[in-house]
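There is one chain below, alone, in structure tokens, taken in the form predicted alone.
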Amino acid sequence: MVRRAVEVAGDKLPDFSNYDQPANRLSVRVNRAIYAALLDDAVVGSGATLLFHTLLAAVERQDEQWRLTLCGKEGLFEERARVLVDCSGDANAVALAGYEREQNDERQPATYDACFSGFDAAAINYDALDRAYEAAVTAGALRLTDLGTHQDHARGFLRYRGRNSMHLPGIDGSTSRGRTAAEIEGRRGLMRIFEFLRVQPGLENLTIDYFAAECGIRETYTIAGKKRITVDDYAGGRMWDDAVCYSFYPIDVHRPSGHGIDYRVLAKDTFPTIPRGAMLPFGSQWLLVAGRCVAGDQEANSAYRVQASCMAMGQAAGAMAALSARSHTEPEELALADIHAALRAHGAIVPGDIS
């Protein structure tokens, strides 16, 4: 789906073949509209129901299926499942199942997303406005979180437009009253941000070109996994007995301050992979966990954490739902062989396949 979003745009993939590039210059961009449209037609395409705007209210294993309340605008109602995958990003379906979730004392900052237009960086005096940032900072009117981590302050933050840069520490996007108050927080943010800018010689045409709905949440919850994936298995490139799919991002921890990253870059020819155990919760049968909440140590989620290593997770945890429910056989007991025939046969990239 990715490749035909790159396609259908008339873009091109970035050069794969050139691996020292850094990490940012080897994700595929892709635009938004054509792929989440060609996604749905995808997923309605295959027999699957697609169904938004509904959220998981209780789940119970019941006659050996899971029994879902879901609420949806016109109230609750009920599915079955044989198994269920999580991927809500959270554990919410393990948490309402009764399985263990993991928490880390000090979370990682979300970040509000907004994009701003209306200047010419070329002819900005930056010196005058890193001065000007930091007398805003000190006089409360800014936060030093505002213009996230740039190490250059405003020249980064406008060198970047604004984009994937306004961070907001101290949030807990595992609930809904977290989830409001951080985009609330993060829309005050966007407002201190434009009025300081709207003033500073050469920004005096600052405008606000988009804006995020929700604000992006890095960290949450891990399950309490059959297997648990560490910094070193990860930053090693340990290739699990069990693994069923690739991860390639570097570590890079946004400090729970919400003021700098600790990034790492993998050695070359790393390659890390997810074993099936930590998408299987402790002491749970017929249920799966594909994405940032699979089981792992903080500096390790925030590797395996993005879109990519998600999607390939996800994938995976189709694969083996599929098989189990077809077969009878719970997930845990699948033959391995059998799982990465399946990913094979729909294009995945399966560990062990490349060197």
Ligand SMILES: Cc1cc2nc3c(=O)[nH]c(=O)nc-3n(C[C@H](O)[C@H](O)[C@H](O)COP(=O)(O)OP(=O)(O)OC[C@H]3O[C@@H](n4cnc5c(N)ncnc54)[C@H](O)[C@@H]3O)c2cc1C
Contents of the next structure:
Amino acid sequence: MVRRAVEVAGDKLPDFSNYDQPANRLSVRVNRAIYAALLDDAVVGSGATLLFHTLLAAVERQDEQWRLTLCGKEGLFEERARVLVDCSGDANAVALAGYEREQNDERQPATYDACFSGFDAAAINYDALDRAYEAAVTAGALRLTDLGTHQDHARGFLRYRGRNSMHLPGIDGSTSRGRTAAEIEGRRGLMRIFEFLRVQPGLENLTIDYFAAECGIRETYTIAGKKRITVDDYAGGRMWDDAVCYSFYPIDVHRPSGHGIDYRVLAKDTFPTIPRGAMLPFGSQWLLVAGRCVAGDQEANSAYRVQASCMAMGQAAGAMAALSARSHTEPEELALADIHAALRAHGAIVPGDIS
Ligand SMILES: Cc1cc2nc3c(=O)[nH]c(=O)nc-3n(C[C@H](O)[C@H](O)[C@H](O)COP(=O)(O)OP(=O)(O)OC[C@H]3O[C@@H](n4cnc5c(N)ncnc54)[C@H](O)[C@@H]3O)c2cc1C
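Given the form predicted alone, corresponding form predicted in complex with this ligand:
After this comes the whole thing, all chains and molecules, with the earlier chain placed first.
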């Protein structure tokens, strides 16, 4: 789907043969509108039923099936499933089904994404801008965390045109109330930045291209899994005996204080894997998890939470759920060779297949 989205947009994939490049040079940029439209067609075309604008309200195991209560615009309604895959990012289904989740004492900050235009980055006096920024922080007009992802603050902010730049520490992204507060606080912070920047020399014509529709949440809960990925497993490139997919990204912990990022590149030729056991909630059956809420410590999670790794986990969970439902075999009992074969048939990069 990623390859197709790049083709339709008329763009090119990065050169993956030179994988020594920094991770951001190997990132694939997809046009989000094209990608969404292609995904709609692929999912609906597969025969699956797609349902947006629906939240999970309750989960119960009954008569060898999951009974799911969903909340839509029409009110509450039910769906049933033999196997359940939780890709909520927060392990919501796992919690509603009564299984344990884990939360770090200090969580990474949220970021409200935005994009600004209307300036010539090369024409700005950054020394003067830095002084104005420090004065604004001292005066309380800006918070140090407002431009907190960048060591070089306003310079970094303008280099990225404000994208993925602010930090919102102390957010609870796991509840509707917390998410609402994050959005109000995030938009308030972006407006604070906008008001500060547009009175600085060279930025008088600053315009807002967009504020994202939602505040981005990096971290809430992970599951208590049958296995747990530690930073040593991850950074050491451990090949788990039940590995179902690869990850690849550096350790990337956004400091909970909101000041800067702890970013550590993996040693050359290190290819971490994700074990099936970390995708299975402890004590559960017929339940799979994929994405950032898979079991692991904060440092490992800061790396495997990136989108490509989440996609690989999602594909592996989907393959396991399909095999499991078809063969009436509990996901943990599926033969690894069958999972790998199903993934390979769908073009996945299967652990052990690369050298
Ligand atoms: C600010 C920010 C910047 C980032 N930058 C990058 C980057 O540059 N590159 C990169 O690869 N990764 C980046 N990441 C990380 C990455 O985007 C996420 O970790 C990843 O998207 C998580 O994927 P997921 O599938 O686990 O969850 P999500 O992508 O969060 O998907 C969860 C889905 O489940 C839905 N959902 C949630 N709860 C429920 C419920 N109770 N009922 C029904 N539906 C529900 C949500 O609406 C959502 O559609 C960034 C993250 C943030 C916050």
